[in-house]
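Quick heads-up: it's one chain on its own, the form predicted on its own, in structure tokens.
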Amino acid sequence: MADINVTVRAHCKLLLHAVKYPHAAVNGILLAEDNRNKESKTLKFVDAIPFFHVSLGLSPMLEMALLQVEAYCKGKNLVIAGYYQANENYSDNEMNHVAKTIGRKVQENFHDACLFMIDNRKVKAESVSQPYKIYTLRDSGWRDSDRKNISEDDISKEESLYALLKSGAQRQLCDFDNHFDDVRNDWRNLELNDLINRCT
């Protein structure tokens, strides 16, 4: 099994999505470097693509979003390798049917896929503890990952997240619900990516 590396960009974007919509459940996918043809033992998540905050499991919208992201990944040597979700209830950080179903779909296309469940109670600027749990599919069920999480400097992640939250960067984040409402809202979040790069 590969070790897991979550970059500052992926870490910050999935948490900014949860912060932007504290009243709603949110979900999205995580992109990783395609290392299937390499001998690398590390699964490096380099970006998070926010999907929805209105209805997480709506099949036609989900399929449309996945198709667009797959096309985006092809030219960038990236793969859809993870799924993230924060539940609507502040105290609920358990996997529901939607998380398990979409996570399994991602895993069908990428064997080492991970599922990230965000703990809403830990999503804050001053958080120093891991704000999400990482699961992998084993024995036909999602289990806590036993993979070593060799992340980029955790202090750098927390400092970047703090700076982004202080500046209100979560308001810039666009998910596919925003994009489907108005196609000028870029789900790739290129401006936000630049802002995150400047924070690191």
Given for the second form:
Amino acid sequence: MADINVTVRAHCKLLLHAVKYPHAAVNGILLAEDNRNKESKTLKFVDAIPFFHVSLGLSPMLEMALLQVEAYCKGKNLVIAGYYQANENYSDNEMNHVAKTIGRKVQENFHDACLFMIDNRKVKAESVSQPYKIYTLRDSGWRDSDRKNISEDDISKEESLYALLKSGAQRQLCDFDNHFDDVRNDWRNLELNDLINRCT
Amino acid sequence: MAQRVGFDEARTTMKKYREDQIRDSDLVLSLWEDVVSDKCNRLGDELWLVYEQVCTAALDCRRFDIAEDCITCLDNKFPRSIRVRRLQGMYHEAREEFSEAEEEYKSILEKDETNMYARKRQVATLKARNKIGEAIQKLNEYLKSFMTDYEAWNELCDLYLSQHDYGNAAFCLEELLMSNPHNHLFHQKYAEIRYTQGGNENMELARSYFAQAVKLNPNNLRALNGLFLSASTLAVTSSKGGKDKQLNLKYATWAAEQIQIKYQTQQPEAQLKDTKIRECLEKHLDSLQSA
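Write the structure block of the form predicted in complex with the partner chain for the protein whose form predicted on its own appears above.
Every component of the complex follows; first up is the chain already shown.
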């Protein structure tokens, strides 16, 4: 079982998505370096692609988004390896039917996939430990991940998130809902990636 | 955030947000605190609408100090107003004082039982406490009396979706479609629900409604995506060489072309190349041909 490493970029982007739409449920997927043919024991989540903030439970747009991201990953040595979700209700961080269904779909394509459930109460511009819980599929159920979480850059993550939230960077984030409204909205969020790089 | 914005621009922005019902509470508060509040005597009668707007924005951002000030000012100007009392109820809701909120709404309804806002807030209170079943029940009762309230039908649809009761969610959309047959968004959402339900009959319904949405608004990318996916699914499940398969392939191909045109004409070159939408669509179509 691989250890998990969530980079600053993936960490910040998924939390910024939750911050951008505090009144709505949000979800998205996480991309990892494709190490299926390698000896590496670490699952490194290098990016987060924000998906939706409206009607998370409907499938057509989800399927379209997954098709597009899959095509994007080819040739970049990336793979869809994780799914994140923040629920609408402030104190609700339970994995619901939507999370389990989409999580399972991701897991079918990538065996060691992880499910990230964001704790809304811990999404803020202060230093917080574990703003999300990570689950993996074991014994036909989603359970707390028992893999070691490599967190050498925890401080870096907190500092970057603080800087980003203070500057209102979440407004720049584009998810797939924004993209389907106007295709010029770029779900890769390259400028935001640069901004995050400059924070570290 | 809003320091560099002038008073007139702030005023116009806030007005636009009220009219379009845009929920950007952070910005509204920022405009109020940094720009408008000092010069609020220049607002004239608009001041009261602004107080209401700032109050709800403040509740969204948990700035209870600002919310309280707004409610006090409004109460002084409009004593015993039901509209102000509703804000008071929302204040309690935001502080998770749900019994106090419920008291407030009950007493509003005792005074005016046709007050739709108080009744909707009661549903919101149940939703906030995660009592979705009761919220659905209450909203259904509400709609018996106020059946033309589109916002309520939409909310009920979303509540049913959260319980994955697609059948009843579809019913809500059907009500909306009957009263708004030219609204492409309703056709599209209805199609999405049918698509999610799955099964041949639902997929055909989905395809029809996506097609209708495209007809009403050829710019609706979600409807084009939906048409592509539903026609593709039907092509795969139809018998090989059958007429249905050919027709669905034709629809899927057409939809893919429309999607590609949209991307090619609107997206910058670099983005287009990197995100490979064309390859994605072509690969999907190829897999249908061989299925």
